[in-house]
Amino acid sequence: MSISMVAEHARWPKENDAIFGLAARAKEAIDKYGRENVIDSTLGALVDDEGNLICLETVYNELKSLPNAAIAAYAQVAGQPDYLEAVQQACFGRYKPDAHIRAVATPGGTGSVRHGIVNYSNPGDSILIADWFWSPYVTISEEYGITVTTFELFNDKNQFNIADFKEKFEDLIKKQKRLVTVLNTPANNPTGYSLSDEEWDEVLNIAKENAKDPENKIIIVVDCAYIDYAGVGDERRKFFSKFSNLPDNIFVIIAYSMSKGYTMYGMRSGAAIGISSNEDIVEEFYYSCMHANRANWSNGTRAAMEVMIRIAKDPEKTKAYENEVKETKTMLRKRAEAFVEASKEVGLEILPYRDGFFVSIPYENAKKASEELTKENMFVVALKKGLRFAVCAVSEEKCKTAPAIIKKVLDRIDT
């Protein structure tokens, strides 16, 4: 008889992580036949045509530049002061709200979505995310013992689909009164869509009339981890304007990450940022992160802040540093032309693809696809949905060939 001696509400499966199992067959696979043979598109890092990770010059000269003690010291729990200045713009651009705004380190976006979760929803409660979504919503939620309702992302016209959101919204916020609603844009993972700025003022207004009962609270956690490769220039930051002159009673919270604009993946640094037209309702944020902070993981990567606000405070490194991003963005958006395109060649069915690392095709039977498709030396991701293709880490050569192949698997499986 086996005995368990973790406590209840720690107990889950005897789960590995399937995304970090399917790379390591990648791997094993591009040993054997080499790289020029296998298609990996597993993991969502920004990969060069080599199969390389890039790495930013400017941030890892930057980096390697730090006096010890810049990269030894404990940072401050809520962040250095500089990196909660300098993190704000990197975010913001030329759009910050006109609004109360106060931030706070986390480790990656990822420290950032648990605090707007969980500060901000009651056990029991359930958040609001589109039914494609990045998993650890859900991991992050029943840890918590908080559960997960999903709205349909798109409709029969593969449009936003404004309707389902609006339905689950307002069934959640009659319930419970409080309604956490998380939403990965701009470029969304897996799929790849942003919310136009049209469909932002759709969010916006539903938020609005729920807003008009005073006993609802009303928490959007935008989960911008990708924002600096998407759109051209800095139009997919527009809507952050649109946080301006809020009733008091919707609370925006932004999860900004290090990892992608900085590709500072492994170093963990990002922030929680609040915005609300009352000034109280920011400094409660600000205190109940810095309380989570301390308990969870203590503070963040201070070598990381450091970059940040070096960068920052120098015009030519930040100059240096936008160039750098701005070519690496052009060839993302060129691999994701590229497979967009052969996909329209070949008839392949894909989501709506406006940004960012991901494109993704649904399709029913996706572990069974993902499956047949490593017999073709091609590592693609299921999710319960449909396969999530990473064109970041797939070179444009690669990009045009990937689609036919994955048709063939598809059509092969279901004669």
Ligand SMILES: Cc1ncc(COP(=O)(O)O)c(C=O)c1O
Given for the second form:
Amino acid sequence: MSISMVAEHARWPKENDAIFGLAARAKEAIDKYGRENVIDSTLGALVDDEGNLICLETVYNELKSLPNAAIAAYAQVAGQPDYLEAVQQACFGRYKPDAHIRAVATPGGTGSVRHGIVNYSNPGDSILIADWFWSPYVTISEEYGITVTTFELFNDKNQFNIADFKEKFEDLIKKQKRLVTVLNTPANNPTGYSLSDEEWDEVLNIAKENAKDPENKIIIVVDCAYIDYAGVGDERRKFFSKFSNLPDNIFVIIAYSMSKGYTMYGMRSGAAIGISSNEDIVEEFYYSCMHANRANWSNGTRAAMEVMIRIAKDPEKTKAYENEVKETKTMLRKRAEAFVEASKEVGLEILPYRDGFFVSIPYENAKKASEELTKENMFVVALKKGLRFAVCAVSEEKCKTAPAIIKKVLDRIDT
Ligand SMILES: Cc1ncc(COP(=O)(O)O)c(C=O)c1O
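Moving from the form predicted on its own to the form predicted in complex with the named molecule:
Now the full complex is given, and it begins with the chain already shown.
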């Protein structure tokens, strides 16, 4: 009999990351059949048409010109003060809420999602997320004895399902008197959906209605990891200004990430940004997150913070960086449009796409579909409720041809 040494709360199934496993198989296929004959839509990172990871020049020129000490040094536990200023500008742009705001640096957006879920839920509580979700929400929650409830992101007309959100939200708040809901918008992973400003009003109205009971504590975590690839201009940041003048018992935490917007995935930098009408509540947030930083990873990556600071402080560098992001965003939009258009042409059902790295295809037997697609040299991630196609990783040409292949394979399985 095998012996287990791990404490019960930390014992999990022996599972490897499914996405990285599929990515390795895609790489094998590329080596065997040539890149032109393989569609690798596995990883959630921007890749150019030749299959190389896109690394923004403005970011890496800055990184490589940093003095060694600015790379090697510890960062402050809460993050460098200049970074905590710059990150608010990078996140909100022209739409900073009129409220008390404090930021704490975290290693990537993951760290800030962690703070939102763990520091604002009691063990045994349930958080509320959409049924199309980024799986680390569950991993983080279960690590701390928190459970997850899902609402249906879309109704049968493929519109944002505000009715189901309301029902689940009110069920949970009634039971727990405290609720963390994580909304991954704009540019949702895995669907590419972004809540419209009107849909945000509906969400906030539900929160405000429930905030009339002063016993209720409502925490909205906005995971905006992909915000830099949403919209054409800055219209997808407009919703931030709605977080002004909220009741004290609605607290908003923005989970900000440098991973995508600065192509610094491995450099691990982000921030948790707390927004409240009440100064004490953001103070409490700041010290709670600082404690959690110290307890979990001590401090963030100094070099990544320095890069943001230096780009933000020099208007010319800011402009050059913004232009580079814009170019990348345009490339991504063209790919996504090609995929959406081709899906329409061949009659492949996809979920409503607005922005970002991914498009999703609802399909019950997704595991089987993903496996069958590998026989066509196409590598697409299977989720519980469908397939996730990463337009961020596939050229426009291939985004045009992929829907027909997927449709053919799904039809073959269905007959
Ligand atoms: C939905 C979502 N949230 C947050 C993140 C944050 O990632 P990181 O911790 O690398 O910044 C990601 C990255 O894949 C994501 O897809």
